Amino acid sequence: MAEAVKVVDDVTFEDLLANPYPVFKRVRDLGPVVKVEAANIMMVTRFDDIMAIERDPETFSSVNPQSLLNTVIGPNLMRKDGADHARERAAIDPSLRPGVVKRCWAEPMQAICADVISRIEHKGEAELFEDLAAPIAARALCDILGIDGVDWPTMVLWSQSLIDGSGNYSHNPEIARKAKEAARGVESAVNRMLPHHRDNPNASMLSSMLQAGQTTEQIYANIKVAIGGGLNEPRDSILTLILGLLQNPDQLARIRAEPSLWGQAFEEAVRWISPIGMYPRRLTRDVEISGTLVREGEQVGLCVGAANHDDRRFSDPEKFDVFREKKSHLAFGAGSHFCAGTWVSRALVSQIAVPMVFERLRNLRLKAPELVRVRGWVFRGPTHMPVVWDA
């Protein structure tokens, strides 16, 4: 007989933001699906269960008309499945393929990283979130989207406002106002750029969407999705990889001696602290998940950040270990919704930005380990990371 969903009601939201991994382990050991009251969602935290769910999009649907993501951003490819999702995904994929990343985006990303680092390298110290990772990620995203005339702080503000608005389950009016303001700003920037991209087809995402015949509403919505998720993921990955290597100098020394290991180091970083840690699915029928019954219409949160710490799959999952046994992770999701920006992030973080940081900022080290802050559970990454180096 199927079990009912168990409930955890003695965890606070602050517990999740500060360090979700003890909560995830408790939930994972308690059952395949567990309602965590503080997050107001039923969590799926085991690696194998999430993989099985992602193989069955008919039962576990991305479609949710009541989703805050649709409310804030508009109907978008993240909340679509099947042919509707495939069409919108096909409109953006040409800009993000590995060959296009290498041919069109690697050189501009190299120039952006060099410029950002040149602004700080003479100082001997910096706060890497604000001084390095945010401007690199935001400027690179502007290029790939095909948006000119928007400075990086504005992109960062838009991204955070859209993310906050999409998770505004407490219906905070100020969060909603900022999200609407960001949405209007994005639409204005898109409107300004569309004539140029119509007249000058190119590799940018805006141009690709126009060439695919997407409507203005589809373009608006999916550019907002890209700004919401496509900025924080590489930003947080840059910081996470640097943090993991600074805390493990023996691993850093080996990678610097063998540059072919940079890609392996990146995959371990996003497993260790997954920048996007949870996304929802809605059930289209009653179903058992590893023996626990979940009813039609309910929503479950696929906690990929928890699955990437599943000790049934990864030994010592809390440890950053570039040389651990090679196994696939879920930091970029799975199935048809596998992250479209994966190849951009891999190139920017592991081939360009982080190797350049360690090459140009000599003897880079944490200013003080206790000053480093890592926050979040749906989106998680270092939020404050002061460092020093030999200028």
The other form holds:
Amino acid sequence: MAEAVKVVDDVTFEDLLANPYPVFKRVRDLGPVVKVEAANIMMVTRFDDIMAIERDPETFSSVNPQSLLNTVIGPNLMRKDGADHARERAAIDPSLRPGVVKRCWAEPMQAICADVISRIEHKGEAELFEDLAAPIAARALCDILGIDGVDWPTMVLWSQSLIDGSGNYSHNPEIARKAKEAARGVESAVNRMLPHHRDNPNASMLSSMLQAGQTTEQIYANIKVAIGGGLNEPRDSILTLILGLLQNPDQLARIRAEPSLWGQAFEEAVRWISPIGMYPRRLTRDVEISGTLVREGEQVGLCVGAANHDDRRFSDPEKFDVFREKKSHLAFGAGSHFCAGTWVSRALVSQIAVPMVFERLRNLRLKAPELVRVRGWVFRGPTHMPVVWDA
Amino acid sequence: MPTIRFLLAGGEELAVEALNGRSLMETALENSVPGIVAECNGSAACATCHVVLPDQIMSALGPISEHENDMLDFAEAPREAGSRLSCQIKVSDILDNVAVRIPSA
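Mind pulling up the form predicted together with the partner chain next to the form predicted on its own we just looked at?
Okay, now the whole complex, with that chain kicking things off.
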């Protein structure tokens, strides 16, 4: 007989924000599907369950017309399935696939990283969130989207405002206002850029969408998705990879001696602290998830951050270990919604930004380990990381 | 029902009965063929279902899409003349008794 969903009601939202991993472990061991009251969601936390769910989009749908994401940014590819999703995904893929990244984006991303590092190199100290990772991620995103004339702090503000608006379950009017303002800002930037891309077809996402015949509404919505979902992940994974290596100098030394290991180091960083920790799916029928019954219409939160620490799959999952047994992780999700920006982030973070940081900031080290802040659970990453080096 | 012979990276052979119309990747997953991860479940987005096919099958299958072609250059195991993403190949009788090799990374 199917089991009922168990409930955890003694965890606070602050517990999740401060460090979700102990909660994830408890929930993972308690059952395949567990309602966590503080987050008001049924969490799926085991690796194999999430993989199986992502292979069955007909039962576990991304479509949810009531989702705040749709309200804030309009109908978009993250909340579509099947042919509707595939069409919109195919309209952006020509800007994001790995060969295009190499041919079209590697050089500008290299220039951005070099410029950002040049501004701090002589100082001997910096706070890497604000001084390095945020400007690199935001400026790279502008290039790939095909938006110029928007400075990086504005991109950061838009991105955060759209994310906050999509998670504004308490209907806070100030958060809603900021999200609306960001949405309008993005739309006006898109309007300003469209004639240029119409006249000069190129590899940018705006151009790709025009070439694929997407409507202005589709372009608005999916550019907002790309801004909300394409900035903090590379930003956070740049910081996470640097943090993991600064805390493990022996691993850093091996990687610097053998640069082909950078890719592997990046995969371990996003497994260790996954920039996206959870995303939802909605059930289209009653179904048992590893013996636990969940009803049609209910929403489950796929906690990929938890799955990436599932000790059924990864030994010593809390440890940052570039040299652990090689296994696939879920930091980029799975199934048809597998992260479209995967290949850009691999190139930007592991081939360009982080190697350049260690190359140019000599003897880089944490200013004081206790000053490092890592926060969040739906989105998680270092939020404050003061470092020093020999200038 | 064609029989597909998966040649595993370790050298062993795993022969499985396949259903026409399914993808080669789905056939591999249903039979727990090691080395086919297929993270994106058939969307040609992850390049983790890389296989190598014999020349005569490559020509029989017809041209590779621009998207798949690009992905194949970035699969973990180096690309070979017979490289394909198994999610983009529909099982049919022309694959009967064909050796589908899983390249080692």
